[in-house]
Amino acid sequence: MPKLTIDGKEIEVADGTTVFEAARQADISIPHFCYHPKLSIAGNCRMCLVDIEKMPKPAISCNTVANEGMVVNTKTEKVKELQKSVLEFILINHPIDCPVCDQAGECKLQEFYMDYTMTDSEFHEEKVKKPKKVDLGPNVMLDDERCILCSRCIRFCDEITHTSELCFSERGDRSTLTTFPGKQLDNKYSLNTVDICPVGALTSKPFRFQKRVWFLKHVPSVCSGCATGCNIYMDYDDGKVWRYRTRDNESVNQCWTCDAGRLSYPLHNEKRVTRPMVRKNGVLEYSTISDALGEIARALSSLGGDEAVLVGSAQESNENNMALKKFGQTCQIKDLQYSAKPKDDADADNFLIKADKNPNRAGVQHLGYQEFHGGIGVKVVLALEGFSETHLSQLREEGPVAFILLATHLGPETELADVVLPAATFGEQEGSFTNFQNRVQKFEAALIPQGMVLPAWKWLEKIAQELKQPLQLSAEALLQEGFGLKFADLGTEGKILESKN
């Protein structure tokens, strides 16, 4: 456990720790481009040079191991001049067009120039021109003249996805990023290269020139694409989600996420349900809230508890599923089943993508729901959205007298429903999912529900009130009752459920 001093601050670190990592642990920032904590050390940008006493010349901190008694200075005049020189060298052929660059506002080169140099270039010759709008693959576009050759994207494809699509070709100032002949950047995690690109060289095709990043607001959330529950930031503005970004959680997704989950953000489209609907004469028509609740009350009020079934959803939050269970307890309905998307083994891998395409199967199972099996003699089905086609076909064959659905979008489920209530998406409410590790993870509301949209648990509260069986619900109270947890218990990394055994 060597002790060293960095900028006058003494710190003890584990054997093998680099100077750069030691500085980070001491809350000392060292500028860098090529270094990334999850990738091998390249040491090619030279931006992290520091002065180390008794060394004949400055050393790159990312590849220098901390030793006992080492004295490191990161802010001497010599280091500052070196940082300016490195930035000058990088900017020789880099286009100075920040106002039209899609990375403006999130560019490390832009930030470091403002922090460490702010001087005019002494290079007056013509810049080397490189290709623009290079199509690397289905999701990633390259502006090669902005590339600073940090090699992060290459190392990601070599070391994380092990697909090795990218390489450098040519030499010197003609060096260029490209794919190997006959290859595209089309692995399932390709958009992570956009995340780790420190400049505007690699951009996401779906997000490219869609929104200036300084207008975006964000909330911590959880990807709903599969049972992994990758941690993300949901970036939003003007009542719309514009993109998902990865959020670090070493216990779940480290700092990565797959392309499919990352691009699942469109939560609103022309099929969005924003008003209650009631089927009349075989046709689903818009209705008032009072008429829809009246239809539901008439269907449920004359039944025995064994003539109705409540169907939860592995696509829905812990809180909404707990609300449905509590509704059943209040109304004496004991049959709790759940539906889920089918597993897709062909799409799964050994990294982040799970065959189970449901974010909350573990949550509904924890609450005591059984997988959907229908039921002979069931007259009313009250369900959360998320039926598989198989389960929907079974429901269609059994033909209950009334099928009541809480849904976000029109689709095969609403085509079968007799009453539809407009439910909020997970981006419009506070809640949690339980992933395959039995880890309960919180997501925040980004958007305000529009029209008559409400979280499913609020609709269940209204249905109970219509039945003269009032319920007093809240998202946190539902989490606490069903899982013994408060939102504060989940922190930023989630909380593993204790085994019931």
Second form
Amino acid sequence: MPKLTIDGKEIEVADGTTVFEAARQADISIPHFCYHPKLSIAGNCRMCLVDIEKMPKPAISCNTVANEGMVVNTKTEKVKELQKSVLEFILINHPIDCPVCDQAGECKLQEFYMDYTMTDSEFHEEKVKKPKKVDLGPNVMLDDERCILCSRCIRFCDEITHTSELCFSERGDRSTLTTFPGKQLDNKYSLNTVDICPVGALTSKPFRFQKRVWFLKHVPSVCSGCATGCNIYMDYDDGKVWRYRTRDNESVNQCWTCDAGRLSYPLHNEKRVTRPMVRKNGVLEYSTISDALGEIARALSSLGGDEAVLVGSAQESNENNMALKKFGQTCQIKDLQYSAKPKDDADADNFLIKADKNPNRAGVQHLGYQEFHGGIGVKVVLALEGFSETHLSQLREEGPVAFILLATHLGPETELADVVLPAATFGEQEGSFTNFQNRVQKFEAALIPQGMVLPAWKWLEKIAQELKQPLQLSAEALLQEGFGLKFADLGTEGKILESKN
Amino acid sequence: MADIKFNEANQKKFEQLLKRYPQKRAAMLPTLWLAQEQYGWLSPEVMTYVGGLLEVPPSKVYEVATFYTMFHLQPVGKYHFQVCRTLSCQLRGAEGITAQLKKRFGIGIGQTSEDGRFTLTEVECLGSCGTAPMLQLNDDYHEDLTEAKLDQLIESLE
Ligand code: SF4
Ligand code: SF4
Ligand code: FES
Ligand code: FES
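What would the structure be for the form predicted together with its partner chain, given that what you showed me was the form predicted on its own?
What follows is the entire complex, opening with the chain shown before.
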């Protein structure tokens, strides 16, 4: 356990810790490009140079092991001079096209320039020109001129996905990030390379030129793409979600997400149900809220409790499923089933992607819902988003069934419904999903629901009211009652459910 | 393209090579060299084959093959003129040599004549500065070049 001094702070670190990591433990940040905590050390950018007393030359802190008695300086004039020089060197052939670069505003090169240099370049020769639009793969576009050759993206493909698509060709100022001739950067995690690229060289095709990042606001959230529930930031502005960004959670997704999940954000923006709809003379028409609620009350109040089934959803939050359960308790409907997207065994791996494409199967199961199995003599179904055509036809084989759907999206299901209420997505409400580890993870509301959209639990409150049943809900209380947890308990890492027995 | 595979002689050489290195991938340069000898250039198929032999992804073979200018990633002609363009040769008239070849074959630097016979490239110092200007034709040096000498050389080729 060597003890060393960094910028006058004495700290003790584990054997083998690098100076860079030791500094990080002492809350001293050292600028860097190529170092990444999850990747092997490349030591090629030189940005992390520090001065170590009694060492003949400055050393790269990311690849220097901390030793007993070391005295390290990271902020002296000497080090500042080094940082300046390194940046000047890196900037020699950099196009500095920040005004049209997507990374501007979250670019390490820009930030370090502001922090450590702020001087004019002394390079007056012509810069090397390289292609600005290289189609690397289905999701990633490369601007070759901006690449600072840190090799993070290459190491990601070598060490994390083990697909090794990327490499540098040629050498010196001709070095170019590329793929093997005829091959593409085409793996299920390729967009992580865009995340870890410290500059604007790798860009996400769907996000390219869409939005200046400084306009984006964000909330912590959870991907709904599969049972893993990767932690994300939902970046939003103008009533729209513009992208998901990965959020660190060492116990779930580390600092990665899959491309499919990351690109699922348009679900908040597109094909939404925004107004209630009621079927009249066989045709589904927009209606007022009170007409829709009246229709639902009529359908439900004429029945015995066993003629109705409540269908929760592995796509919906813990809170909305709990609300549906409570609604059942209030209205004496006992049949609780849940819908779920079918498993996709072909799209699963040992890393993050799960065959179970539902973010909350563990949550609905915890609440005691049974996987959808239909029923005999059912006259009314009240279902959360996720209920499918096949479920409905299974029920309708037995006879006519009134179908009430709290839908987020327009689709074949809404076409078949008798009453549709516009429900909020998980980007429009506070709530939680329970992932495959039984970890309850919180998401926050990014958007204000548009039109007449409300979270499903609020609709259930209104339906109960219409039925003259007392039901007062809140997301916090639903989580508490269903799971014995408070939002505050969930923190940034989520909380594993105590097993029920 | 026919199956890419070392011929018997090269396969033997390759096996000998492997014994010289602690890891297979360390034999990258000589193995690529062997492959280039056999096929004349390193096509993607050849690089993939070499990657398979050395148990590295093709992209890592490509990195090495593009790093060194003496590996050909395009087919080269039967006669490959590599004119030295470094200082001593420059001072002694390398530019004229290059110009003469360009004119004679109607090609630019890095190009191959239409009949596929002649390729012209410029290379860095070949360590023969004392006999500048010089060029390397395939594996042989031709030194103290003059216009007449170069003409003679070209005439002597089939
Ligand atoms: S593309 Fe980005 S991550 Fe990859 S080497 Fe270049 S700068 Fe680094
Ligand atoms: S692995 Fe699953 S949870 Fe993670 S980003 Fe992909 S779809 Fe979303
Ligand atoms: S971070 Fe240390 S050399 Fe790049
Ligand atoms: S400069 Fe031409 S051989 Fe050295």
